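Only one chain comes next, encoded as structure tokens, the form predicted on its own.
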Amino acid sequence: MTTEPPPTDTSTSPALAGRVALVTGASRGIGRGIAERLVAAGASVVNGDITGPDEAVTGCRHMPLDVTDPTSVADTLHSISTVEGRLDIVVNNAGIMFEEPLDGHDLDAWHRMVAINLTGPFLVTRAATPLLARRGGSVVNVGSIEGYSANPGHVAYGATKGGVHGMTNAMAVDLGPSGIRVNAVAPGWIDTELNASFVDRHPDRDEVVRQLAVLHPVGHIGAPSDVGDVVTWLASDAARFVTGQVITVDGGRLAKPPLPPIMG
């Protein structure tokens, strides 16, 4: 027995219009290029961050949010529920990365990484679950692709990733039966001011660029909206039936199995 979707007429119409999204840490970024892609689509589009854009983007209403407090979760989903009388989609963005070798480790640091990496989706999901109930919804949460490799010392980073993977698939179990569709997305190199700011610290930036772009089959890194481009699809009915998945976003990268350098 198959349920058809009922037809929609895409060519008037923008794949998201009249949604309303909450996207985590959309202020720049990853988060920003995919605030920008679901406005674009016709969303309505919440900026969740603990912090304000440096330039808003047009569509986006930006509403405080620290996604490891439960009480900001709470007051930011009631401020939705209250504004916007409606959420349709969440985007589980908001998150860091450092590098600190096992050896050592710090503990804090580690307990920080995890509370925004993995427990803040974990809280924002839970909270926004009756809102999303109402007319079924889409969550899709950013991993990468070092939920699956790691580079050296990303241990707490790496560990938080591939749980936000495996959290995927659980939420997309539990939340089915209410008409909630849970998938996520793994992105690799993408051009974003952090990574741009690893790239302009060393001597030859224009050899890096190089290097980076050869690890990629496509033979270049990634733009926020290329990630943007598979949320909004996600999110969109075009995806009725993708859920408890994790689309990579890399260029294939992974891909391709690394060679020394002298047969490369």
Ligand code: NAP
Given for the second form:
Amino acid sequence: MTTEPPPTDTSTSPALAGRVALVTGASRGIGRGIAERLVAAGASVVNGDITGPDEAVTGCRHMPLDVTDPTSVADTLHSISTVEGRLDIVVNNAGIMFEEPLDGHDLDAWHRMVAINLTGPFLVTRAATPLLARRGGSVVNVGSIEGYSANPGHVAYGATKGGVHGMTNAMAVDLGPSGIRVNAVAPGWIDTELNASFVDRHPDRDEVVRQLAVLHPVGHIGAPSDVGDVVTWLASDAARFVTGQVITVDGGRLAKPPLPPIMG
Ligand code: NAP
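Having looked at the form predicted on its own, could you now put up the form predicted together with the named molecule?
Shown next: the complete complex, the earlier chain at its head.
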């Protein structure tokens, strides 16, 4: 049996008008790009970030949140329930990345990566489920192309991002009956502070940027708004029959196996 979608909205109201979204780690980078796109689509956004933004995004309320701390997570959800009174969209974006070779990998560093990148989305989604289930909702987890293939020294990062992809499937199965869709995006190289440090430490920054562009069939790296556009679609009713999916947002990088530079 199928259920008919609601009639097409022919008015000019934006796709997410009246919806409330929680985006973790939205003070900068990809999270900020996601928050800006959700606001542009009509949503009210709560930015749950461990630090406040240097400059506020209009339509975005900052709530101090440490995604690794269950008490902090509970406080954030309580605040949303009290202030906004509803929750329709959760974007689990907050994450960290560092390089550490497996040989001698520090155990505390491993636990920290897992706590932020993997346990964080679990804690936030678990706490948000009762509010999301009231009207049906959408969860979007931020994975990575490194859930599929890894750069050197990324044992912990790759493990957490592969875990995010697997957790997305499992959450979609568990939460579907409550009217909650769960999907993930797997960004490729996006221009944020997290990545800039890798580019900046090379003496010839322009050459790094040029060589990075060559890896991408579209000819350039991505911007936070590129991820924000896909998240906004996944959060909207246009994706009402999409759940349990990991959407790669990488300018085609994974589609192009690298050749030796001399043949590239
Ligand atoms: P970013 O610029 O470093 O931003 C991450 C944000 O998350 C920061 O505002 C950070 O706060 C916040 N945060 C860190 N730990 C937190 C915690 N425990 N609780 C709440 N907020 C916390 O990183 P990004 O490049 O935008 O990456 C965002 C997400 O995309 C991450 O999950 C990352 O793995 C993923 N991703 C990024 C790329 C890329 O190319 N950039 C590619 C694939 C996937 P502070 O500033 O205080 O640390």
